[in-house]
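Single chain ahead, written as structure tokens, the form predicted on its own.
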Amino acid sequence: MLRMKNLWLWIIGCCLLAAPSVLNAQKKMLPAEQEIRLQYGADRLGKRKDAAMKQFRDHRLGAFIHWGLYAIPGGEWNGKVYSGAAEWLKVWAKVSADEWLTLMDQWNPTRFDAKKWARMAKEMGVKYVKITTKHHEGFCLWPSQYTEYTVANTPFKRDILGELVKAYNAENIDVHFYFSVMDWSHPDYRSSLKTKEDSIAFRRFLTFTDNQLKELATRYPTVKDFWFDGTWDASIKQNGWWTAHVEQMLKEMVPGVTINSRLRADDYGKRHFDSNGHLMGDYESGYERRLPHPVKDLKVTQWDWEACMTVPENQWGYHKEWSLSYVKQPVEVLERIVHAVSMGGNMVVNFGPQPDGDFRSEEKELAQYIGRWMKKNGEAIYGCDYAGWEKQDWGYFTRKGDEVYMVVFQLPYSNRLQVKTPQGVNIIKATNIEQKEVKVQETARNEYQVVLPASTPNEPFVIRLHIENKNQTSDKYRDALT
């Protein structure tokens, strides 16, 4: 009996050990994804294919403008300088909304010139500009009829947003609207909905927000994109229906308009990506002051995405003391731009105008540096995409059709740049940006060296590779013996 009992225990144990394998086998037999039924999830799988989205993608380089009342104190309140982001000074210094909004009495940017701003962007080589129509503080750069907190009620009075739209469009630069849903000035805004009264108030707030968005789309119909922010609070996540409604509303009002993923929340409060893992909105906008991980996040090539960056470590709006944080050199900014494009994304460089309406000298120098480089080498950025080639230490690859661009930031002592091509891809020849041929040597199977002349530019430069796909019938190389 004891032997029989032990035998049954052994059989049961084996069955239990096998159970996970059986379950896994059953799981593998099921569809790849068990989709959750969602009413407010993604409305599309994969990239948008229309002309407006292609234009957004091909532009690759944009600028961000963070300008609002926060530029006036510039990170300082009652004699104390706060090192945090200047546009959040109201929070750092614990300033009431009423006191903060009295800054409107000082809003008089006498050096503001929309045409000069547009020329600066044009010379920098950006193809679009994102403008903060309204940041978290609630102050509007256009004369909104739905709030008193606008430029119309300041000493300056002029429609700043309207002037900028006209000036940028005149330079053939697309205008994108940043819009903060979170609004510290509005009495009905709630970060969370704890009571019935909260829900009623927040419903009024959503109607107010709808009206402001309709106003923007109607007053400025050339807008190409709405970039939403301030959508992380529980109150928004509990109203995923509204985020889907806003996206649909704006796309009906402005044909071809693009909407960032930061707006959206699904039925269960998932943001950017819905509960099934599908991107909501037209492009991912979660990369703020960082880029996707070059290995873990390389799936980003499956959808459109955009990163945005500050020049100081963490300042979007104007701060008096840039010296309080790390400030990037122009070549570092350029490298971030190239790196983004090499992974199939767009990069937006931020500027924080001064309270007088001008830009600080460092920002002007940055724009000039990027502009000079783009004027010469822009073909390696505009319209380019992820090449799919193994990254090398000297820099980055971008691709456009049958041309792959090497953007070189680190020059080795030997002046020989290692290149590894995917299987079946051959390099026909290499030229520099002036179309002068550069020597290429095949060194191993799908491995080449681009041999640079002794004299090379003293800044990042571009080598153009002309390639072909070829099925090799014979292989002259042997694998290493290990």
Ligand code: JFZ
Given for the second form:
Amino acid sequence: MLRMKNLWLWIIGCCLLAAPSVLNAQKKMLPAEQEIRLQYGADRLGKRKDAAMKQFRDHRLGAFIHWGLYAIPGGEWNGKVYSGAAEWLKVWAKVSADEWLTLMDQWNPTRFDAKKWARMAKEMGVKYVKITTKHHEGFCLWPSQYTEYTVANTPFKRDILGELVKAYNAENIDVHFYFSVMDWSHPDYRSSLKTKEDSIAFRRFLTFTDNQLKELATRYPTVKDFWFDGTWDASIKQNGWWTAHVEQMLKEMVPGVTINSRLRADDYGKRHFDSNGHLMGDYESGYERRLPHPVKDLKVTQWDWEACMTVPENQWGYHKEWSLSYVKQPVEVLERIVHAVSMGGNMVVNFGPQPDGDFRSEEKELAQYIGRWMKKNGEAIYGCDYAGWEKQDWGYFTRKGDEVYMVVFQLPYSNRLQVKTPQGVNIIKATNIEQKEVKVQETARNEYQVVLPASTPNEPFVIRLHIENKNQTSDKYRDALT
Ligand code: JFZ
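Next up, the form predicted in complex with the ligand, please; the one we just looked at was the form predicted on its own.
Below, the chain from earlier opens the complete complex, with every other chain and molecule after it.
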């Protein structure tokens, strides 16, 4: 009898033990089985591995340029200053498209000098610049033959985009094209498709957009990336096929070109990530003015991504009153750059040039500050990636092969910086950016303290860790038997 009972207990026990693994196995299998068949979903699983994508990724730091007619009023309309984003002023002040576009008569940026812009970018240490070829207002920075709302029909006449592409490329800086699909100047644009007429008009609009994109790719073949925006309206979400087509068309025209996730919508209107949860486009572009949490959001390290940020709270285009909202200090901008790279992302810092073609002094100072820092410490940014080490309070890790960089933003009273390495990874030596040795002591298994020298730089600084990767840990530390 007793034996029988034991047997039953044994059987039940086995079932209980086995149950979770059976469930897990099922869970692991479910996604593949449940995947919805999509015609316009992700084209690829995982990161792109080709040279052009590697170049995009290795650059890590870029600049954004938002320049258009909105720079002229600079957030002010009929004597009233609007605190919302300057490039949206037409909406805030309820200006008709016709009236807005008469700003073209005032487009005369006499101080515009593409070479100066390129030198500024070079000095800042950015490896690429994203330029608004056309923002929501519809005004084109190139002489498009498909609309009258272009630089060609202004007093200034010059092909701003063409001059910039040439000047940046001469400084070995890649040019990326920002392009807003939503176009407030075009009579055929629709935000939703309610009638048959809407659908017909919108179809014409999509053809117009194709033409403009082909024109850009043909006129400026050195373009390295298209960054789409203004793609959130229902009309576009219902035409996911078109977003997939645009990506394919540009990839055929421009070998290696990269495209952001914001363009895409799948068969069901799902954006960025398709209905199966796979990233569409080459890199995720949803992190805007915010960043993934350095501990909770590590999932972002699985795909390529690029964040962009404004210096004031939310001004992309030039606004006369820069400090209506909080303006980030240069060191805060720097911290966001490092934060992004530490999680395997790129960061693009925005500039909104003045209507005269020059940059406001705050932006010039910011570019210089970042440039000075990058010149000294860029080794810890360019070509670097997520290190895979546990985040510590003093700052961020980045990594390039067997070099792990600590970028220190907070100094502890103890003058010790804690580092925890993954199992099997030992620190052999620590050096500062000038290759001078920095004392590092092992405090426990996979735990170290970097000892700060008596004086530290009065700005964020880098400590380089030389590591060795051992498969088995040494016997020096034995776990206590409990
Ligand atoms: C868009 C534009 O409306 C804005 O003017 C600027 O050009 C910016 C770069 O892009 O604004 C957005 C778009 C998407 C999000 C937020 C602001 N988003 O996904 O959180």
